[in-house]
Each structure stands twice: as structure tokens, then as C-alpha cells.
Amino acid sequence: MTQNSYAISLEGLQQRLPKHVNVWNAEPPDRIFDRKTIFSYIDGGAEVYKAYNMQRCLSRRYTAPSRPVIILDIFDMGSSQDAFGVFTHDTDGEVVDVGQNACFRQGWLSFWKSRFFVSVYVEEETEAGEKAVKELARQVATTIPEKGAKPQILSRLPIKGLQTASIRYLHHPIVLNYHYYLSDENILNISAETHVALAAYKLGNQEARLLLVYYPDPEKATQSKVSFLKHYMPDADSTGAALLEDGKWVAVKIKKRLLAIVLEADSRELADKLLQSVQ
């Protein structure tokens, strides 16, 4: 599960990127935050963007007479793995065809494509804020010469009773829990060189979560499932499931370096399933 690069840089983008977009002009000059600066830029959000590897970012501000200021960040994740990742962090709004996949949401519209991922929001919402900024985004979608890969592990959830919009892609124990908390320890063990997709399913009127963490080496794998099931499942029976107090079921399975468990699974049968299914 290797990691793309791609040959147009930051500089290369912002040479490309629009000077105006409806009655709005670029405000000059652009800032460029890097791993340490960005958080001077964002205010509580930064860590997230750093768990995707970040590398850098592009500010760049629109203005114009009696109008909102339109903010446009770029940012180099490195990979297109990652850019990815991070835009599947907040997938919630309107699916909007710009990019690779796009969101929009109360005057914010994100995508990702290429190793980028690309927020475009106004300050305040107005219809022609919001047509300036899909605009804009559509813009800048289009300098980007290259689409990216979506993460190999994407390859292996099951696609029956696959939520789509719920799929998430990460390698940091702060980004799971932020969708689905296990613990304060990092009993998974999940790392950079880890690739760990989560997705929720619905067989029926039956529901779970998919957990596929893809280890280097199997015996990372095996000392995770050892750590999973000690620190989160104690009771599990000799096949590595359980019956939780909120009488949802927890499973665990091995595959190589792929470690599968399904988590809140409505019913055994389901877990069953689930990781039986599982590529």
C-alpha cells in the first residue's frame, strides 16, 4: 500500500489558480503555513490536518466592494492517500461534482484530488457567495492537472451493506477516536505505517462498523489483535467475539497483516458476516 507522488508542486498551483471569480479579485499576497505555522492559521483544527501528514498550505483571500471575503486553502497532504483521508473527515452536505468527491455546507465547500485537499468558504452566506464559491472551487479543481488513488484498504470493506458516505480513511489513533472512541492507549497500535479504513453497514434492518487496520508485518498484526482483545474485549470466546453490556456484539479476525473487527453489530450473525466477508 504505497503512497502516490505527483509532479506539480504548491508554487506550480498557485502560479495556475484564478485571480478572479464573479465579481471578487484575489487578494495579494498569499500566505504559506507549513507543520509548525499552521497552527498559528487554525485554531484547534490543525491536528487533524498534521495526522494526515500535511505538508503545507496555500491561503489566498477574495474580496470585493460590499461583499463577504472568500477564503481559499490548498492544502499539500503529501499523497493522494491522504488528501483523501482528511477531506473524509467531515463528508457531511450536498455532493457537489467538483474534484475527486465534494461537499457543501453552509457556505463551505471542500474536495479533494490529486495529493490536494481544497476548502473554499465565505464568510457570511449569501447566494452569491455561495454560487462565487462552487464557482471558485470548480476553478481550481481544474488547475489541478492530476486525480490521485484512494487508498488500497478501501479495496477490502465488503460492499454489501457498504454506507458509502460513511467511510473514513486514517493512520492515527487521535482521527479514530474522533469517529468511534476505543481508548486513551493506542491499543491498536496504529501508526504511519499503518492504513486503517472505517465504515459503517446496514443488512436489513440490521446495523454495524468495520474496522480494517493493514499492519507492515504480521506480527504487528497479531501483538494488535493480542492488545485489542485484552484491553477492549476480555471476555471474548475462543472465536474472538463478544457480547457487550449494550448488547451489541464485538468480532475480531486475523488475516496476515489485516486485522478486521467489526464493532455495536446489531447481532453475532451479523459480525459473522461481516468479517467473513471481509477481502
The other form holds:
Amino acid sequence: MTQNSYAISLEGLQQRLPKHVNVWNAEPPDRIFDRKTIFSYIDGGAEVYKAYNMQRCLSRRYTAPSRPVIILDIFDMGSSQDAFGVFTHDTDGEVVDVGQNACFRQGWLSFWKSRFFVSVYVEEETEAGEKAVKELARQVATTIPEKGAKPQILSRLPIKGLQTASIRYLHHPIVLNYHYYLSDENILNISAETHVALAAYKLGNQEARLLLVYYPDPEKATQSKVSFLKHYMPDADSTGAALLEDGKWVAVKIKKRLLAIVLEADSRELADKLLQSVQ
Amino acid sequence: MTEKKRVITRRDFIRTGSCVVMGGLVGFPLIRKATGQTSEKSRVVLIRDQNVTAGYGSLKGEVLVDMLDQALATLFGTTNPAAVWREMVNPGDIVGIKSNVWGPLPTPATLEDALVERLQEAGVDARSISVDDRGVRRDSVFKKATALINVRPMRTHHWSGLGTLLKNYIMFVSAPWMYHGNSCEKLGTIWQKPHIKGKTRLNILVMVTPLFHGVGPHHFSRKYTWPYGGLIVSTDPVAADATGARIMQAKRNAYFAKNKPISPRPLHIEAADTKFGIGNSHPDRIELVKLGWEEDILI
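The form predicted alone done, now the form predicted together with its partner chain:
To see the whole picture, the full complex is given below, headed by that same chain.
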């Protein structure tokens, strides 16, 4: 992934973070984790952040007497594209106006801005805790001066029928399997060098998913198309479409370095229309 | 990918009409037995007591210990729990109890204490028993261990799908991250390492308040735990994990009122069966014995 250079460092951000939020006070010391030490901090979840090229994570606790602890984690993802990507890993919940995109659910607010992904979490859900989480998130968002660009591959997604809340951006096969199980093996050759967008579509009463994979070179894209046809749709017709056993359509098309795959389309027409609309 | 390798895809599950994620654990027909795999059924005891907990953070230790004793007696086909321990270990054994310290949902200390007590009652010297998780590679008892007991709560996991008994042994290797590839599929190989192989006498999957869905970097919200009040015990970690996984899947489907696959697919459970021959994952090769509270048992 390309590393964007933004003016503010994690340390610079640390200096500007609020020391208080409502009745909660920052409890020193802050902790900073790198790509190795992050495993000691978030057992299990660390691989997801590493899959999005996480550089470092700053963690700060806010405490108040007889109140649940609020945990602020700021992940420096190295690029705004990856900050957006890791945000899309979990977008369930209420959309809130913080940073560039934010969601709130079960005492947890996540947002992204610039190259940072931010998580604010209260250990026990209370009304006061929820208010403090939202307030803290807003304050942290204002300390990040710049906005960042979303991944370029998103511009290749057709607009018509796009369910924007369903958009996922990634470049790791396990993350793809997390959102949409495709195969036990990496049949699409997804790696740190590839850009992947997954999104749901609804046109009229018909639905489908669209998977776009952008490869470093056309040869890799061609190899991946061949691999997909071989393992997933050996019964594809000459146009690269197949009717699956559950009555849904799958179809594939290549445009130089971009591989477009329509999954679970309710009709052949919808699959064709989506593939034709890919920019 | 080699030409000969059979690649499992979503398409296979669509063809068989089986749930995408749980495939192998509910009888996915493509994968059959691998070399070294046992042909016998694995006995798994699921015991539940509604009084063991009122929910996350509350636990009645004496009820839990009684459940353990009952489950073990049934697992080994006796009415005398003390005899089980004498059969399972010798007084000369050096026993490592592999626990799990994950903050939001650790192995209950009551259970760890009970295991130590039962081992001592069976004649094992207190100095030859250790309970540990992240320090097992430095622990002097674990270094010399002749027997292992594996005990942990079940939970969902961002990378492996589920935190399981199989996964609990990842701390026995110096580079755990080397096993993170393809959703931790190769965790079964850890069980084949010389310092591990053949030493595990008992596996206890704690299902008191399992975590069936994770959110956020810390992958935890108590909203996604529920008072299942169970323990799953077996000498076969794969069978115990597969049984727990079926319960977790059923809970997710019930809670979300739709098919909500465990994600990512917990490949390591079926791989431990079909690729590494550690145990049985298919229900038709598991003898499941259910004891106690039956309401909302989900299996």
C-alpha cells in the first residue's frame, strides 16, 4: 500500500488529545503498540489491523469513580485508504457524524479520518458512558486536522443500486472470507498488492454482490480469472457466467488490471448489467 | 496451488445445500478421513446447569465444580469421580493445566483451582502442577510436563472464527503468528509437536457464558454473551470444539434471526480432523452425551 505523508504524527496527536471528557479523566500512562506488540494488547483482533497495514496504535484509558472505563484506541494505518478499509470491517450500528465516517453500537464508536482509525469503547453500557464516548470521539476527530482520500477502486463501483453501507475495502483473503466466504484457498491471488472492493446492489427487487479486484499487472488479473473459473465456475458459459445450484448467477469479466465478479445475482440480466456498468 | 489439491469453495456448500460456514461440522460430505484419523467415535459430554450463572460476571463455583465431577464420571463411564482422576494421571506425572487469561472471558479461577485439587487428590505432588497460559514456554512444570489438561472458554475470534481448545495450544510455540495463515487452519500441527503430542489427558471447553459475536478491536461486548451454563468435556479436542461450534452457530442464528455464519470459517477444527488426524469433527463420529439442564440446549 502506498504510505501517505500527513503532517500530524501519532505523538503529535497524543499531545492534543483531551485530558478529560465529562467526568472521566485520562489515566496515564498512554501506551503505544507497534506491529509486534499489538498482539499483547488485542488478542485475536490484531491480525485484522495488521491485514490493513497498521503501523502503530495509541491506547488511552479514561476513568471516573464508580463509572465504567472508557478505552480510546487510535490506530495509525499508514494511509487513509487503509483507515477507511479497517473502518469498513465492521459498520453495523447507528451512523453518527464524527470524522469522515462513524458508527456507534453497544457502547462502541468507531470512525476514520485521515490515516487514523479510532475506536472509543466503554466497558459497561450506561447513558452517561454513551454520551461520553460520543463526546470523546468528536473531540478526537477535531484534533485530526486533515481529511484523507478513500481507495480509488471505489470509483469503479457502479453507482446505480449500490448499497453504500455494504462497501468493504480490503487486501487480504481472510478479510474477504470474513465478509463473504469464497474459498478455503486464495483462488483470487489477493495480497497486499491488490485492492479489493466488495459491495451489495439492489436494483428493483433484485439483488447481487459485486467484487472488484485490482491487480498490480494485467497478467496477474488474467491468472486470477483463470483460477476463479477453474475452481469456482468450471461450468461457466463462453461469456463467463454460470447459473448456480441455488438459482443465483455468478459472472466474471476482466478489464486490464481489474477483475470484476458478480456474485449471487438474482438474474442473468442483473449480472450482465452490473458487469457492463463497471467503470 | 497444486493441480492435485482439491480446493473447497462456497460453491461446494451451495451444491450440498449446507450452511456455508459450518460445512464440515454439520456433515459436509466432501472431506473424508485422513491418514491417522481415528475410526472410533469420540465421546463428548455436555453438561449444563442453569444455576451455575445468572449471566456474564456471575458464577457459582461449587455448582461448576460439581458439573465437572459429573461430566468426568460420565465421560469415563464410572460413578466415582475420584477414580477418573486416578485413571487419568499417575502420582508421578508432571501436569500442566493450560488455561486462558483473555481479559473479558478468562478460564474461571474456580475451575483451575478444582483441577489442581483433583490432581492432588489423585496423588500428584503440588510442585508438579502448574496453571499457566502465556508463560507456558517459560514455566518449569510445563517444560517437563508428562501430562496436559486443556481448559478454556469458547468465544468468537476475529481471525480463526472461534477461540477453541485447539487454538488454546498456540502459546506452546515460539512464533504464534506463523499459525495465523488461512484463518489459523494449521493449528492442528501444534498438537503434533513432540513436546505436545500424546500428552493431553483432558479437554474442557467452558460454555458458561460464551461469546457468540465480537465487536471492536477488543472483540467483546457482554451483550453477545449468554448464560448457557455449560461445560463440554472430552479427551478429543476436535470433537469438543466441533460440538461447541455447533452450539455457537445455533445461538448466532437464533439471536440474529437469520443464518449468521461464524466468520471467518473456523477451518482449523475440520482441518485438525481431516488434515492432521487429531480427532473427530463430524457429528456422525461424535457420541454426544447430554446431562442436566435441557432448555435452549441448541444441539
